[in-house]
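Here we start with a single chain on its own, the form predicted on its own, put down as structure tokens.
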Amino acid sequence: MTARVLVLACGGTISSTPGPNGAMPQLEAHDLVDELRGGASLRVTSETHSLIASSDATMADAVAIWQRVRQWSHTTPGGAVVVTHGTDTMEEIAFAVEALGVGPTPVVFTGAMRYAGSLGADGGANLRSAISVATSPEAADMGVLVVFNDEIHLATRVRKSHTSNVATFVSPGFGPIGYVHEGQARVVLRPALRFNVAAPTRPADEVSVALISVGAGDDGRLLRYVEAAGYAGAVIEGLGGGHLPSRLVASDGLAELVTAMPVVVASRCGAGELLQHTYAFPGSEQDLARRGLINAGVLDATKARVLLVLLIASQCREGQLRSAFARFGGYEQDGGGSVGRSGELRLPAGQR
């Protein structure tokens, strides 16, 4: 095994041992690591985060890994990371991670479904494939990668879809992009574009965004209360191919906060891509992209909240902020004047 991997424990369930009211994070990076070969250590560096459950994870966190990987990827050429998370918010981390850019280095997290010490605990199977993944040259420049009960996935793709089954986490729409067998990654897949976003320019927790769920009948009334409550974006979980009730859009709480904020509307569904030129209703997807509102393309609404947070927190100016959630969103692939040739956004000099 190469002494070239980063183990970065981040707290979760496969950090979690039971309590007297149930279980806790509590082992640290070398104990996740030492457990694989029964307390005689693999050639890894183990390093702690944090021992939080992931329902506490914030972008601070998301923005840490990143620093600590790119810090990795300079004093360790060549070398890889593997970071243990809880799952609750894994799919959010390792897209934010992602998204900022971690270059050719490869990054892989994984998590448990099982706590330590539970029947079929699945934590250090995953480790151990994670590690796998993360030290094959398949893995190299493919960004950051979810590694879970055998399976390979993009970070950029990959959602929780079950509370307590092992076999979590899919990629709806796409699947995944490889496994592990016997121990070695087989990726068949490998994602044709990667964009990444520039370094936030003021503290990623500082940057509030609403995620509202509409459902049918919905008219919009906690619209008006987002701004107020100091919100600096809102993304808007709508319905089907992108749409809202009628009267939703009919009120005043939309267009004024529209007028306010960046505001992105997705869908509840979770796969596909949102329409942009099929239907011409009032809360069509015409009508929405007429009153301002920022088509999420591919993004679910979890994964479109990280972006507009990352994008806020670097300052983006409205162009460049549509510019990126259409690559990202995939469905503006090609040039641009605002997504450079590595994928970074340009700030404007008095925004760097």
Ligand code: ASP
The other form holds:
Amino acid sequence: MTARVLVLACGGTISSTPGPNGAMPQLEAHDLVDELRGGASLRVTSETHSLIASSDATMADAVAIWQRVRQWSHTTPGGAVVVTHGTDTMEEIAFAVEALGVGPTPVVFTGAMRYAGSLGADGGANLRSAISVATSPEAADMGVLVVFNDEIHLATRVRKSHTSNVATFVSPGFGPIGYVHEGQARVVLRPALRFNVAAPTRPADEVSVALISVGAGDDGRLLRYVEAAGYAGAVIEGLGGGHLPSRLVASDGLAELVTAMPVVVASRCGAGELLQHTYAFPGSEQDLARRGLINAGVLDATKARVLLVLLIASQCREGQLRSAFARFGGYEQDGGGSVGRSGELRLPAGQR
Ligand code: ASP
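The form predicted in complex with ligand ASP, contrasted with the form predicted on its own above:
Let us now look at the entire complex, which starts with that chain.
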């Protein structure tokens, strides 16, 4: 393995060591790389982007990581990037970097569930596997990957599924697209389609999107406060195939919200694509589409929120936003077709 690899450290458990009151992210990129044995033939450049718990990661971090990947791929043709990151928000930051577009450059996120120095710490093994995937010719043109516990996942599908198990990353409904065997990457599936959003034209951190989860009997009163709280968009994590209680749908809150800003509906199921043409009851997927809600397709609410932030930050038009959800959501595969309204994106005053 002689490919040039940039290891970009962003904190998290993989960078954490025990302190008097508990573990804290303290290891820089060079500490992580130095720990790897047998990596002598690798030409690794190590850089520390941040030393944070990933609960503090923001869309500005995602944009900065994406910019560094682009810079690296311009200056290092044939090079690869490994991002070490906290697991709590890895699925969001990795998905954002993928959505912003990395071209053919292999970009692999990894992390750890057990901090450095603890029994059975998984950081070193995960980093080594991530480097072997990133430097494998099979990783080119795959988009952003998450390599964890010797499985290879697409950033567009992966999510953290367990609070503490080292096998926490899963791709529900899809599964991993490969694995690492005796230190070698095995890619057995490739993404059929990859899509990008336009680069942000305003700071992504300035765009706040509310994420509201809905349960049985919810009347949606929280929706009334979203605009006043300064949000630019909202994702509602609904039920089943993309449904909401009829009492919530009948409330003024939802109608006012849809008039004020883009509102996306996703499902709390965690796997599967939202329905579009099955049910007709109030609050059904067809009713919500008629009311102007945007269908998240296969995206879970967490990823739908990331996509909505990036799209609003790119100051796109409403038709472009709907089209992006149709593509990333998996229900418009050719990029053509109807994109609904194509006017200016309706955003609350002060959010444009
Ligand atoms: N709290 C850690 C984080 O930064 C958890 C982890 O990395 O597993 O996300």
